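Only one chain is shown below, in structure tokens, and it's the form predicted on its own.
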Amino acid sequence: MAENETYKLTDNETYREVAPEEFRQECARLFDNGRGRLRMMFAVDSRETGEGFNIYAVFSHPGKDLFEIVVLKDLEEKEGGITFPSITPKIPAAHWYERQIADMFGLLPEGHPDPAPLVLHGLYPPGVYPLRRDISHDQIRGLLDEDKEDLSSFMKVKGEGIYEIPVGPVHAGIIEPGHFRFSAVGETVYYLDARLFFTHKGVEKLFERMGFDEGVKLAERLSGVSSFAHSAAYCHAVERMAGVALPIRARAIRTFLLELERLYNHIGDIGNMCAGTGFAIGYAKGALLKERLMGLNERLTGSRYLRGVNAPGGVLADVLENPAETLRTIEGITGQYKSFIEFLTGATSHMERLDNAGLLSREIAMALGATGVAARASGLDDDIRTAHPHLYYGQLVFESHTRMKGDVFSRMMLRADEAACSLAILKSILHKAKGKRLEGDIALPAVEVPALGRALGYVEGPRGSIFYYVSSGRDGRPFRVKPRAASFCNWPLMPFAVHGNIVPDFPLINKSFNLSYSGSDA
């Protein structure tokens, strides 16, 4: 393929090879001052099949189903190391993409504002760089020096009246790994400096040893609660690179499991910032109506989780069987649903501690390449399932719902309006199979991969967009999967979102925005 040359690959994929002195001035006619959307970047050692390291930058445009892919190809050692053009000083939202690939490549992007390690804490030795083809997982875990750890890269904020808060990595509560650093003037948070990606599992490197088959379980697994999201994605990258359609039931299916499990999140997300506020019963009622849901999951498809339901081809659980008695569950969901929503909202002392926390601006959201809630709160209406229609979501009929303010309150009122969608969504399609317009198969004979293909594959998942790219080798075996969660993009929001707060609000911000360490840290 010659430099500067386009080609497609799928309906709404389009690649563009170029030189590394025109990569930076592609990228940013792409984002073209905030108005185009920087969805996923990554690097791809094809140094085996005579092409070096190559670099993905994937854009998209608000009103197009198209994802236009900006490819830097066979970049070469020079004196100082592999190095390319970075896009961070024009595209602000490049800037953990561009530190992953140097942490995992080895490939250096000249020009970046910050460029110390993102991933790799201090006990991984210098020159070990995790996803080249030419090491192993176990390879690597022998190299790793576990008693070492690596905290200089904290900021340091001086100035009078200015102290230190350290939390984590460990926390009191069961959850993930966090090092969170606040710097304080009394109780105002000055800067908050976090430290993540704890919890590497090497899932990437993981992948390149399955079969397409086998990489579902591992998708599923990455974040707990977008377990089907994750999966749904995976396969929807497969089935794209396959050249294969759903029949119209899977892809149903498909549709309503993923707006089950945005329901079930949002419910508990809401329920959750209840807990940041100290309103236990608002807590408590969120829990239990989570917990119905977890339970109706567990009745459809054997998991409270949505697990071991998606498959290359489509799906290995008829779950619109007996719509009538699923609908039933629904609607009266949905009423208990209606009666918490009004509870919360005439809870005075509750809400008064939503407004105006955890501000983050429209413009800050749009220059970090924010998704999900977090995006549409701050008045972006960026949502996969509008913007790129898949699945059954283009046979459906509803919008997408965005808040203008960008505070707690936005937050926790778009999951309301969110969750009230998901509803509706889920009861349109159990009254369309419950009147026979979704008979067919669910799930195709087979999908034959074929080698040297490549393809993206997205949902919009309860945290928002999640992206694959997968690639498979000269024998049809996976080659490269890349996994993008939604957190990934909007941990970066977090010191911008608590800025300006007072320690104690930190809990409920945090819940407002709902994100996953190990989701992020692949």
Second form
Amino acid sequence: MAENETYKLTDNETYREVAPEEFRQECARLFDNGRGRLRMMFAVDSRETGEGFNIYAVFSHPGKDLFEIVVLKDLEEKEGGITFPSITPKIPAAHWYERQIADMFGLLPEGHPDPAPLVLHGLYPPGVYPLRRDISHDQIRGLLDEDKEDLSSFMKVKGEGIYEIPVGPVHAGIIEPGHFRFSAVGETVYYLDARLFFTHKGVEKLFERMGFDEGVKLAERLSGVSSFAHSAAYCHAVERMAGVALPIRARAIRTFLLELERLYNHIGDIGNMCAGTGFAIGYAKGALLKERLMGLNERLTGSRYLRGVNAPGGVLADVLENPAETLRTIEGITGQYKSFIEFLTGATSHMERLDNAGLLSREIAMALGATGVAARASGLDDDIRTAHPHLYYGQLVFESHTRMKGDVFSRMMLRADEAACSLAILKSILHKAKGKRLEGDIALPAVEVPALGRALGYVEGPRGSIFYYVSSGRDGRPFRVKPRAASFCNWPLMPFAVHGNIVPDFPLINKSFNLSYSGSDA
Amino acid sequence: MLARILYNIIGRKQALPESELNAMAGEGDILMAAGLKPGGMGRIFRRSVRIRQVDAGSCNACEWECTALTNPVYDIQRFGIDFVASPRHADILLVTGPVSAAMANALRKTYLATPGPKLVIACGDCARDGGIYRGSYAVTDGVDKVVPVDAYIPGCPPAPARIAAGIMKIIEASSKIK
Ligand code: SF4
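Target state, the form predicted together with the partner chain; input state, the form predicted on its own:
Expanding to the full complex; the earlier chain stays at the top.
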């Protein structure tokens, strides 16, 4: 392949190889002063095929169903190590990706404003880069040194009356681990420093030693309540790499279950926000409704978390088998959902707490590459379902919702709008199934993965866009699998959203984003 | 208890239809069906058991099932079992996740902060032996590699009723020994 040539791999995916001196310029061109979106950024260790280390930056542009991928080749070996030109000064959304690349591959972003370690907590000696392909799991384990754990580099806020509140990693509730440092003045949070990646499980490297079929199980376990979205995005990537199109029934079932997952998450999240304001009855109602949906999940797929359904080439459960019965359940849930939302919006004491809490401006959301509910509640119209129609979404009539204000209230109401939309999509698919308009196989017989293939896969999960990049080696086995969870984009928003709020509102604001630790930590 | 009262209040208007509940539970009350008995805590803990849940790097599905135990459908509090915020108040550590390298120290400290007599339950397949993450450079392959474990609850994730039944069983078993 000639240098700098743009070639098409799949219908909406183009790769363009550039040299280090062109990298910044090319990324800036695609970023288009903030009109373009950086979807993900990652490195690949291709030394064994003689191509050295490469860096991929994936961009898309609103209104265009196209992913433009810049591939940086020939990284420079300098005295301090191997470096690449940082794009963070121009594209702030790149900041975490570049730090992650530095930790995992030992490639240093030159010109990054804050190149501190992100993922590994100093648990390994310098020079250990887990995602390099010439070091094994066992070798890395042998080098682990827990005593070296280093969490010291917190941002210090100085001034009269400012004090620090450290929280975690083991929290008071039944939630995931992370360490937070609040710098507060009285009750008001001035700054929040969040140290994450406590649940880092080496997932990306684990993918490399599994087969593509087996990898589904791992994708399902990236983040518990996004099990289906993650495995769907993963399968999507593998199928695109293999160049196969799914039968209509398989596409409809995946779409159906993606919406069912969104629904139980959104309803659960709306209920959990009540826990954030101490509104126990709202919380209980939300939990009941969520539990009912989990029961439906189990009845349809055998799993409360919709696991074991996705496979490259389709689905393993014919979820649309009894559309009439499922339709009755969904109708019942719709009624309960409506009265739940009416009840909540009528509860002034609860709703008042949401108003103006945890404001996230559109500018910050855009600059940091926010996704999903967090982005749409701050006025950014970004929904993979409509921007890049896939599965059965192109055949459905629905709109993606936005709210303008960016506070907890907007995030709650946006979820309410989207849950109603999901219910409508579920019903529409069930009606079509009832009318026998979705007949066909639920999976392809087999999916042949080509050697040296690569592709992106994506879905709109409950928390926002989820991307997977997969590539295969000469043997047709996984060479690189890079998941990009929605929460990886949204965690950096937190310090901005809590700034100026009172400490007791933090749980509420946190719940309004409902970010995944495990998905982001990977 | 509060959750029970709440359930009675809101249940009147919007109770789950019996068929749905039964579908989830098998028959009748889900936790009773799973073997839980009110006041059945045995000698060690009497009628009250306090649990500190520790996420040691799980995928988060296990925590959601633990959380579900406190919702009005399961309402585990009515059996004298509740989740607490501090290990200092806990009788049981319910640990989920394969124990990521970054959480090993925190788990050890939590264990030391829990007063005896105490029980440790490894909840979920990955807490037992690393599960799907087994062998990864970033995990320790199970809770018992880091702190002593008294019981394991299998499943990925174990359903809420299964977690509750597991907790009950280990309480009963340890009461008999001592
Ligand atoms: S046992 Fe399964 S569900 Fe539970 S934390 Fe581990 S991977 Fe997740």
